[in-house]
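The chain below stands alone, shown as structure tokens; this is the form predicted on its own.
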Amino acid sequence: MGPKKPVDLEPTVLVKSLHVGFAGREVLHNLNAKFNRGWLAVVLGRSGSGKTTFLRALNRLNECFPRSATRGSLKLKLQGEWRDIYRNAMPLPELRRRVGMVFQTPHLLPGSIADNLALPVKLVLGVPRRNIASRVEWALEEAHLWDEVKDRLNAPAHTLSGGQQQRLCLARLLALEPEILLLDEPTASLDFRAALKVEELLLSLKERYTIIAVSHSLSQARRLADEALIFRDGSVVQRLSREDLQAPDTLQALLEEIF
């Protein structure tokens, strides 16, 4: 029996035409597509079907690369407000504090354990001094990292392990307050030991965010999907609800068709 759906399917993220392009070469083609706070979905396909320069898209990462062109409507509930973030745009700093992205390398900063996440909330979020230590716990907490690392804060982040790593990278990215979590690929360096965490992490983490993943693990999806989305191509050809990804029939499909 699969976990017991979460009450709140407040719709957060609405797509809809969506068109991303680079150098006149187009990436993503008419997609359309809904997400759900409390909702945790994945997104699977081949490789170059499209699924990172989504992500990217949910934030405007894209526009990090030269000649990027997006068209479409794109609408975040944010601050509970509906912004189009390609019309009426919202600073990019801001849409990327609260459309937070965790990437398949962790990207860790200089410095210590305790720098990592007491950098970013001074800088970004202004947090007094005397209130940093205490953010720097609760986030390690929420990221299920604080009693492997409460004796050793000082110590440099490079020295914990790649799951660690990349457990920190989600703390810091909690830390920022996000409503809407981006993780792309976010297990694929980590041993299984190490994946488990993060996934039973994001499942601990789902009720209060958005989370969409990329993924390119159907035994994770299954372990880990409300509902998968499979790209192809740039578009989106199926979704999947959590019952069509436990079915025998299905899981063989999906293994023809994209694995």
The other form holds:
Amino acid sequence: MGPKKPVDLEPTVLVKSLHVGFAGREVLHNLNAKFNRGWLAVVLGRSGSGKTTFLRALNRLNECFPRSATRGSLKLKLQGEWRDIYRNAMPLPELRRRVGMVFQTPHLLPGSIADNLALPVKLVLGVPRRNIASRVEWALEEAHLWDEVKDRLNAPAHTLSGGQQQRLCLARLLALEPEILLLDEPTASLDFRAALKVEELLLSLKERYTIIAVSHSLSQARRLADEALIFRDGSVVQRLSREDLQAPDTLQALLEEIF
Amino acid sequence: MLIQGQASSPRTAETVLQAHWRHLDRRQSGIKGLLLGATILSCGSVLAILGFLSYFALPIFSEGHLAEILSWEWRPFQGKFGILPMAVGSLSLAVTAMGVAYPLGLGICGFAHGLGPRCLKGPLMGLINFMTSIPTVIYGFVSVIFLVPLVRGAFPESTGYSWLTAALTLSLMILPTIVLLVHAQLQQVDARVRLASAALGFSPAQTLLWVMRPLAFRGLWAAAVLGFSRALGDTIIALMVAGNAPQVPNSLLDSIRTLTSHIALVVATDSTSQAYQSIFASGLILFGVSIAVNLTLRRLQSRAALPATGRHD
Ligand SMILES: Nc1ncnc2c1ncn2[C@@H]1O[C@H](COP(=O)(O)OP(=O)(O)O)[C@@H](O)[C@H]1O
Ligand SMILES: [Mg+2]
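What does the same protein look like in the form predicted together with the partner chain, given that the last one was the form predicted on its own?
The complete assembly is shown below, putting the previous chain first.
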């Protein structure tokens, strides 16, 4: 780890005056933010402050709920090109595979460990059958899961432990060749050791992706974050650098802000 | 705490609490008693039906009429009391009605869950719900007025009162059962997987086919089993539009008689004791089939909660 800074930060996500509401009640108010590739941003904030809604705005998942409304500009740099995703820049399935999301609890697809990876690869990416196995292996390697599951790829996915399931979800995501990773409290349902493994994985991925992770734990944020965004009532109220996060007095202030 | 606040001393508080608990206890045991009574009553009546049927069907075995009844000819005035044509009639009608209604029902559910536009889901389900509230006899009645002449017009060699007419009418009658069962299961599954599979980039159709279908298999089976048993148990539609000829049909345009309408017809006419025996045998067969169907359902339902879904919040 260490307090190193990548030499050139390449911005990939630009959020300008984003408003999101459900059924007439606004949840995110005039939110502005910027995220970079090779940079791990952690979002902190009280429960109900709009963290999940913010992540779901980035892959347009809020639209799965009735009467959601989104205003403002949300630009993502995908395939080296800036796109305003709410102005129909690309089809939804395409956007959602490029902006992958992992939820608080593992969401498995029906079937085996291999099925969980093969199905989206086949349906969403349209990878021909003969290439699927190698991609499954590659993704499991990426998610540091291959050694643990290589002998039981055809076992039902729910036989994995919670931590393994969550890493399987990450592997599934990576198999779809995303550019931006959204992680919504990915370790909230895991025990400490399993959580550390996921954190390790995230650190190993962060060079190549834009990662935005919501965290429920301040110590986790301190271990992971290149930058932390503090949410309150649907807006970003504070932005902290890695150094800020390590300083004891900000810590105290943060504890009061968040918990 | 509330009780402490109201009562002047801890002792009275305690008595109040105890009285409260006693009251709860009494209420609970009252409810338990009621439920037990209901259980005994329903089990008892099922057993009683089985008992009566067996008792009345007993002479068939003791007097050696079994072979006569399990034969292919029903000519009561010539002493022939075979019910096998009716068994074939029941089975053919139920199978064909299911053959129409089940795919149609799955189609409707698919349409409501992702294949069709979202705005049509509400009206469609409203219509299906409305269909459940229509009395069966109305289906039969409407069929006599519209479908029978239609079939007669299209196939002049037929009277219109046929296997085909009954199958189509019956399929409409069982359609809501199938749709509502499958829909309920899909809705349950949908709530769990919708976000996650949308986040993977699945289209609604892909989600339905590849994620929800495997997870909803129990509902699919239950709908098939229940739909079939409703089709098999229906009396009034078969009686009104199937023509009731006691014969094994050669084509969809032939008239058929089901076991259920056979029972109704024999009971409604003055008949010999052997004719009566045949209806007890028919009843026994229907009863046996419906028990088998119920056991199948029970097995499906008691399978451990879907294992392949992982953990969800
Ligand atoms: N689908 C939805 N429909 C209506 N209200 C929602 C929906 N999702 C979130 N909200 C509301 O938005 C606010 C923020 O929720 P959320 O983004 O889940 O917060 P967090 O993830 O920070 O706990 C909450 O008040 C919540 O009730
Ligand atoms: Mg949340």
